[in-house]
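Heads up, the chain below is alone and in the form predicted on its own; it's given as structure tokens.
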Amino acid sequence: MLEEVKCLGIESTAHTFSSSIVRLKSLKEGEILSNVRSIYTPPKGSGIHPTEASRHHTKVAPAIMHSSLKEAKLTMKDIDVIAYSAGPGLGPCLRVGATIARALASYYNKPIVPTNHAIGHIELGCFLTGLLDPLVLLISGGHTLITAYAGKRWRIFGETLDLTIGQILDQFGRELGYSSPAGSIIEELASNSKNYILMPYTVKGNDVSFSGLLTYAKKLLAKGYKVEDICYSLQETAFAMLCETFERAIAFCEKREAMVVGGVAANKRLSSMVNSLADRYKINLKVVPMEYSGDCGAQIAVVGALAFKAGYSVGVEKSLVRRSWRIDDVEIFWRD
């Protein structure tokens, strides 16, 4: 097996098409050589339309792939393995990345590694922060869960029962007339208020439910409440629910390090609340750097390199996609 692996990672689960190349020796030693992306923006007031997003990915793919190789100062002949996001995600979007991976692998005779998008967020976070065994809060448009590694799996210690945190921010943003993703807009509006409105707070065991919170926020908007006050209250309530479950998981798992990853990790208010938790429990908490919090090829390339170094790859005929793919269904080949 190669001591050092150069992996080309292709990300295409939803609104982002991205290509990245990493050079990796281990989870502790390596370098991101390139990370290029293009984000599909739907019309104002709209969410992501899978077909339109996939058309965007198809259109920008050649330029993104070329820029990724150019930035890394490599050619396809230098690449050891190709990884792509096999799921979870939007079917038409996933198929674009998978098709490109198959075409490149066939033409250049390269092995393929199908990767789980959520595992990518986690392992990229570990690679960037230096944490090796953290309790993880993964929060994005596609995921809201708390996980820790045990027995060759990332095990779930809490998750959403309906909408993800990213979905409620995006959906309320669309109600205001903005397009997805709208998390940064909600954050900006919320920063202009300190007037909290009592909202539904739903924690069941160590799981959260956000659907009632979103419905209530929409009703307040229809009644003429100030937009900034609703955004502030929506954020505060949702983030408090996440912090309650994350704190309970910290106490249960007794980890000495924790990490926040995913697109919503870029929210400064949430980072502040989670940091307060870390101070209280005296644990080493890291938040993934903002540049890599959203979907990107680097998360796919890191997992692809780790899996390939551990001896895993597939042929073109087995390079499938899985629209629904839980992280606790994924066997981790590269961790002890």
Second form
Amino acid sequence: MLEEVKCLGIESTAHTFSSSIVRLKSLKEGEILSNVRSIYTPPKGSGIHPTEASRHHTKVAPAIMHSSLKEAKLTMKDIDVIAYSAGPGLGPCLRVGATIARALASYYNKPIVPTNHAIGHIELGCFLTGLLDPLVLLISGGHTLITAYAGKRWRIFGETLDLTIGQILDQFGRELGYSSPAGSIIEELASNSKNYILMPYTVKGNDVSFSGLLTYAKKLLAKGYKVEDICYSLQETAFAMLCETFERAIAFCEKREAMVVGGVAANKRLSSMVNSLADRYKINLKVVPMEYSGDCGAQIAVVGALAFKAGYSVGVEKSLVRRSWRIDDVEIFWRD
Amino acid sequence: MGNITEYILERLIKKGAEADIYEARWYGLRAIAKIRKAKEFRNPELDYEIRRKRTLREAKLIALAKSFGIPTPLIYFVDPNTAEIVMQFIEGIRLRELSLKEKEKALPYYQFVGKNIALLHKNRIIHGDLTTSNFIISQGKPFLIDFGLAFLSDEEEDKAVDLHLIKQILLSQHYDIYEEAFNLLLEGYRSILGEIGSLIRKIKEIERRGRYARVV
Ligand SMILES: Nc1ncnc2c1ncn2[C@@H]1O[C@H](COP(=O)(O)OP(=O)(O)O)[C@@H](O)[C@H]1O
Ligand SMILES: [Mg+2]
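Same protein, the form predicted in complex with its partner chain this time rather than the form predicted on its own?
Complete assembly follows, chain above in first position.
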């Protein structure tokens, strides 16, 4: 088995097409050599259209692939294994990444690792923060869940019962006429208000439910409330719900480390709220660096390298896509 | 602090998910004082509202559950404005620790747990936070605590979410006994409420909703 693995990772589950190369010995030792991306933006006021997004990915792919190699100062010959995001995600988008991975793998005769996108957020987070056994809050457009590793799986301690945090921010953003992802626009609008309007707050055990909150925010908008005030209150309420369930899970599972990953981890208000939890439980809590919070090739490359080092890869005929793929369905070969 | 009201705080024994838990004395009785402290991360207005409401609910519904024969602590004192409850100290081990350390001993209690959940549901009480750290095994019985998220409802959806919560914790923290424990729990539940096929389907439906979410 190779001591150090060079993995090319391709991400294409939703808005983002990205390619990255990492050099990895273990979760504790390695380097991200490149991480290049291009993000598809839908027309104003609309959400992502899968076919349009996949066209964007196809168009940018050659240039992105090329610069990820160039930045890493490597050629395809130097790559040990190719990983791609096999799911969960939008069918047409997933197929772009998978097709490129298959083509490169058969042309250069390389093994392939089909990778779970959510596991990618988590393991990349562990690699970057140095936390090896954290309780994880994963918050993005596709996921809102709390997970910890045990017995060969990332196990789910809490989750959303309906919409994800990314979905409510995007959907409310669309009501305001912005295209998704709209998280950063809402964050900015929210930062201009301090006027809190009481909104539906729904926590069930370690789970949250966001649908009532979104409906309420839309109603206030229709009634003519100030946009900044609604954004502020929506954020305060939704983030407080996330913090509370995270806190519940921290108290329950008694881990010493906690980590926040996923696109919404880039929100400064969220990260300051979450940090205030750390003191109460004397837990080592880290938020993934902003550069790597959103979807990127590095999350795929890290998992690809770990899986390959642990002896796992497939041939071209097994490199499929899975639009729905729960994280607790994924066997984690590389952890004890 | 202890002398404004009629109880004396002795020592902090636990930082729970929501509250600080103190060992206390209530007219000479060994007691627990559960104090929901303000949370910095929440807007103060929202925070106060949540703590007040949950304190009230907890006290009310613990007592109501007790009246239906479900083992819960006696409530000695409540102040919703300061978000504190003083209640009977339940001496014992939590189902969480028993399930982690002595699986064989823990398993039989799951049937009892299921029975108690069914008794709650039969009487329209939804607990809202069913987890193994909220059952204390004492005098051979699982005492149910922590009713801050409890509410009254007849909806199948709410009962299904309650069962989903305990299932989720069994699958994550207690995965090695999940199958046996959850089956025993359902057996106990059925012994009170009979056929529950449609409830089980509802649980599956709930679990499908959140996990396959995708940006559209
Ligand atoms: N009446 C009680 N008797 C003994 N221990 C208790 C009692 N109430 C709470 N505890 C202990 O404190 C912990 C947290 O209390 P709980 O009511 O569940 O608060 P939280 O809402 O913060 O989880 C429990 O898991 C248990 O260990
Ligand atoms: Mg509790």
